[in-house]
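The chain below stands alone and is given in structure tokens; this is the form predicted alone.
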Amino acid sequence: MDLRKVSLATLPSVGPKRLESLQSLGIENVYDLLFYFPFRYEDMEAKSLDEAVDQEKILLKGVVASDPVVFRYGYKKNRLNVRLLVENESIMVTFFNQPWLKDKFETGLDVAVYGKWNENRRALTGIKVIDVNNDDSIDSVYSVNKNIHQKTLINLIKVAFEKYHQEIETVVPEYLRKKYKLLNDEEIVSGVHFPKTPQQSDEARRSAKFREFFLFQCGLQSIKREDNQKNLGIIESYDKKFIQQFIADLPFTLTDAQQKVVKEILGDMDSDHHMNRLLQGDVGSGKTIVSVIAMLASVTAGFQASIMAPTEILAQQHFDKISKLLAPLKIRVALLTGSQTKKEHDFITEDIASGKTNIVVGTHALIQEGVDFKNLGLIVIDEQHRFGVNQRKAMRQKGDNPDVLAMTATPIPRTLAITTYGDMDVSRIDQLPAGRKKIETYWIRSQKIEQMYQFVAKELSGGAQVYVVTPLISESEKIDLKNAELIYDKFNELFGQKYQIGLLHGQMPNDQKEAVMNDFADKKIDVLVSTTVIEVGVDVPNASVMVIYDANRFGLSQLHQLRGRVGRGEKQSYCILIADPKNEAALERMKILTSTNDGFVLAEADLKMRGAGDLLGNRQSGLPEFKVGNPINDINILEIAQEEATTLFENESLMNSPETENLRVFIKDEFDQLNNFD
């Protein structure tokens, strides 16, 4: 029996009003009710007074030693006092605003009360009265709302389990349950809702976490498979010898990590598998050359390739680099941006449509109507989290199911990579090019700011350029943060007679922003005071100092991205964090950032400290909601679940065997909505 199709109305006392109340919790059917798990447990094992810890919630058993008395005070406020004899000691128990509990206490009666212990007063603030004969040592606590009470929900779950427990079908295949010592679904439901011991609860929850992660990963794998079946990829049979020679002729040697991801990407392109791959690499790890190799391979296979960047300055930067690299090979590269004249635009789009242009570098202009490719084989999307779902989709529609390589310099924690990118193949460059100097990072408090000025003066005299970043544009009365305009004035006062100081912020017109950044890149500006608009993509090799005001106001990943604007040339580079952290979390961020340059380590730490938050964009704005598992804390279970789901979907005979029949049915029904998961 499929309990997802069994109405809650089949349970006693569930009428239209209660149905509506359950639906407000997301409970639509009997399956939802049985798998609506508690978010925590309360220890219902009676403690002796010797074991009681101050302010701890405990269960005390005793004999009612006095008649209960209700005192009324204030507006609709009251307290109930009753004395219990517990281990020959008289204990005062007080319940607030629960006068109806008076009937539970009768002198000489055995009772059990759960509440918070006050060691100084030797008294208990009661929370609830427990059946003294209750054998359960653990009480489940559920997330409820004003429409339904804990007790009502617990009773409904008990009734549903008694009526339907034999109908609960297990979806995780037996070979996996044996391999990882997991419970079946009936045992999971029983053990999570009604555990007799903490050990039973732990075992059931471990099995429930694997089950939840595994089903989610199977859903993503089914989408991936369906996408591949619907959209058979184009085969880009590239010229292997030509590409090998191009790599050999580069003025530098690819790192092992770059060679590995190049092999993965070219392997996808040379197959009928539709490539949907995410290339993630830390700042300066060399993603651009990997994308150039992929685009060149596509061209040698007779296709066109394109790379879409989020800003004109980044697109121009890519165009310059790619043109220079490919100039000796007579590969035609074009730049398409929104600021070009109509005449320039029409000339470029005509060459793209005719196939004369081999590689197109552009911004959002690439996805506009009237931009048509003759034979688009590969799309590279740089800083892909900066583009919305619809923009990425529009780019893919420019060709006949072209291969897609998405790139990001924002290190993505394993948790997010597994959950939000589970339908993509992930390549990772986790190695910096040889000879790249480590950026030295220092943290100072604001009272030592004079030291920073002295250091900046020394670096400027040696020909360096300096970024100065602040969280606000102009002064705010509400928040005491350093602001760009004030700091710009200060740097002008200190250095303006000898050096050129520039100002950049998000409220400037785009053309003005571009002009300022170009002046900085051309060394016409020595010190650039800016908000975080310079966070991603700008490459100024001569800039070797990054000063960040109020650094405690930024997340770790954002600070790392800002730091990555320096260290791109031959000079030793420095990052100076100015911060007066007010709490332990902010202090910890400063310590972590000064201890490592590894963006992936920082991304993991950031995720743990801040949660999923807004580390990524649009669809990547956070983790999927899981009922039992916590992807951050339970990363090991999540990784195993992903590996097993991937392995299963690669094994056709096992996937179609009787052992996985329940799983196949479940996935088909449960994950139909994930087909919209971009």
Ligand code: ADP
Second form
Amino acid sequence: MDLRKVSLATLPSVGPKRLESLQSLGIENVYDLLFYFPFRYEDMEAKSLDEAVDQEKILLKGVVASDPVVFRYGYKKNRLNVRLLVENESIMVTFFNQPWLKDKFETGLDVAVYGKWNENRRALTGIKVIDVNNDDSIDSVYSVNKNIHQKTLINLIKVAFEKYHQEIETVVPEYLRKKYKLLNDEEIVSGVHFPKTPQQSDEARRSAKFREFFLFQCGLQSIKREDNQKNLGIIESYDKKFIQQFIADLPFTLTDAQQKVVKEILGDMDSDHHMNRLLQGDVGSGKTIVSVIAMLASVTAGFQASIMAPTEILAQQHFDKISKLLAPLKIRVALLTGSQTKKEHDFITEDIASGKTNIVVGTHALIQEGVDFKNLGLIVIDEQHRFGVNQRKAMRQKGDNPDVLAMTATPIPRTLAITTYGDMDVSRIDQLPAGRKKIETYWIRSQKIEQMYQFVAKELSGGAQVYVVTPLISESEKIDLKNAELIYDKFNELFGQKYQIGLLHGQMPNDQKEAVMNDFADKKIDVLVSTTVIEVGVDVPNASVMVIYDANRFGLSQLHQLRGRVGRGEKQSYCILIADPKNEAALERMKILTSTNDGFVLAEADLKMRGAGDLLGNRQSGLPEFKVGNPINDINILEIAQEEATTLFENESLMNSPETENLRVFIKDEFDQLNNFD
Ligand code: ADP
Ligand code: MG
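Having seen the form predicted alone, could you give me the form predicted in complex with the named molecule?
Now the complete complex, all chains and molecules, led by this one.
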């Protein structure tokens, strides 16, 4: 029986009111109720006194040794005191504001009390009185709200289980349950809710986690499959010779890794497979040129292509580089940003709509209304983690099912690759261009700042260009941070005689930002003092020193991104972190950063330290929420579940066999829900 279709009203004692309170917990049917798992357990096995630990919860059994007394104090407050004889010791038990418990204590009676132990006073603050004959040694604890009690919920689950346990259909196919020694769904439900021993709950939870991850992965697989079948992609028959020639004419040779991903991307574009691909490559690995090749291919196939970047500075930089690269090929490139005048804007959008423009580089301005393409074949989203799900969707809607290439330097920890990006194909550039040297990273405390000045002086005299990053500009935050202007003045005072110092921040008008960036790129500026506007994408290969003030205020990924602005040429590069970490976590970040340049290691650490939502800066694009499984801690189970789901979906005959029937029905019904997940 499909218990998702069985109403809760079929249970005794569930009326309209109770239905409503269950709904407030997201429980809509009998299936939901049975799979509404406890989030923790309380050990209800009676312990001996010498096992009692101060301030920890414990169950003690004893004999009532005094008449209970209730003291009233304050407004509606009271306290119940009773003495228990436990292993020949008289223990004081106190209950707050539960005067009715008085009836449970009769001198000479055996009782069991669960509560918090106070070692000093040899006393127990009671939480509840347990039936001495109770043989459940573990109590499940559920997340509830004010509409419904723990007790009520547990009883309802028990009732539902008694009535329907034979109807619970197992969704994980038998061959997998055998292979991984997993329980069936009836055993999972009973083991998770009503375990007799901790081992039993562990075992049931292990199976429940696999089940949950596996169903999720099957959902992703079916989305992927649907996407391929329903949305026949555009076939972009690009000019292969032309592309080959373009690659051969580049000022550098593509790395093997770049060649590999180019092949993967062009392969998708050339087929009717709708491309939904994530290109991941550490900072400086050369993603831009890969996207330019893809866009060029799209243009030679008669389509328009577009690249969206998260900041104006980055869009401008892409525009400059791409126009320069493509100018000899008579490809028309346009830039669209929010700070252009209406006249400019109209002029540009007109050419986009008519198809005169082949490649459009832009910021969020691209997804606004009034920007219409003639025939958009490929969308590139640079630094995709900086965009929200909705922005990425809006971009897709600018064409008729265009191919999508999302790029990111933030390495995708395994957890996210398997969950959030599970429906995308992933290409990885796992190699930096030849000749790059490892960036050397140092951390100093602010009292040693003189050392940094000396170091910068030395590097400047050797012809280096320096970035100095300051967290925030004066007016934007009240927190006492050294602001960009102050630091700019300081550098001017120290080095202004001999060197050119520049200032860049988000509040500057666009043309001014552009002028400063150009001057830095042309080496007319030696030291660029900047806010984090340069965090992503900015590419000035000659810059080789990065100084970051108040580094303890940044997250690991952000620091790695900032550091990635140097080490882009052949010069030895340095990163100096100035930080006075105020807590363990910040100290840990400094240590990790100085010990590794590996973005993947950093992203994994970041995910652990901050949680996925934060890492991505967008709740929606963070990890999906699971009920029993924790995608970070249970990564091993998650990975196996993913592998098995992928394998199953590739196996047509297994997919159509009776063994997977329950699973198929289950996924099909859940599909709509999963489909809303980007
Ligand atoms: P990211 O992957 O961080 O976006 P970019 O695309 O900005 O990196 O590339 C970093 C720098 O490396 C750029 O200056 C780019 O021209 C250069 N570059 C890219 N590919 C190669 C290569 N195969 N050999 C040498 N330099 C390269
Ligand atoms: Mg980039």
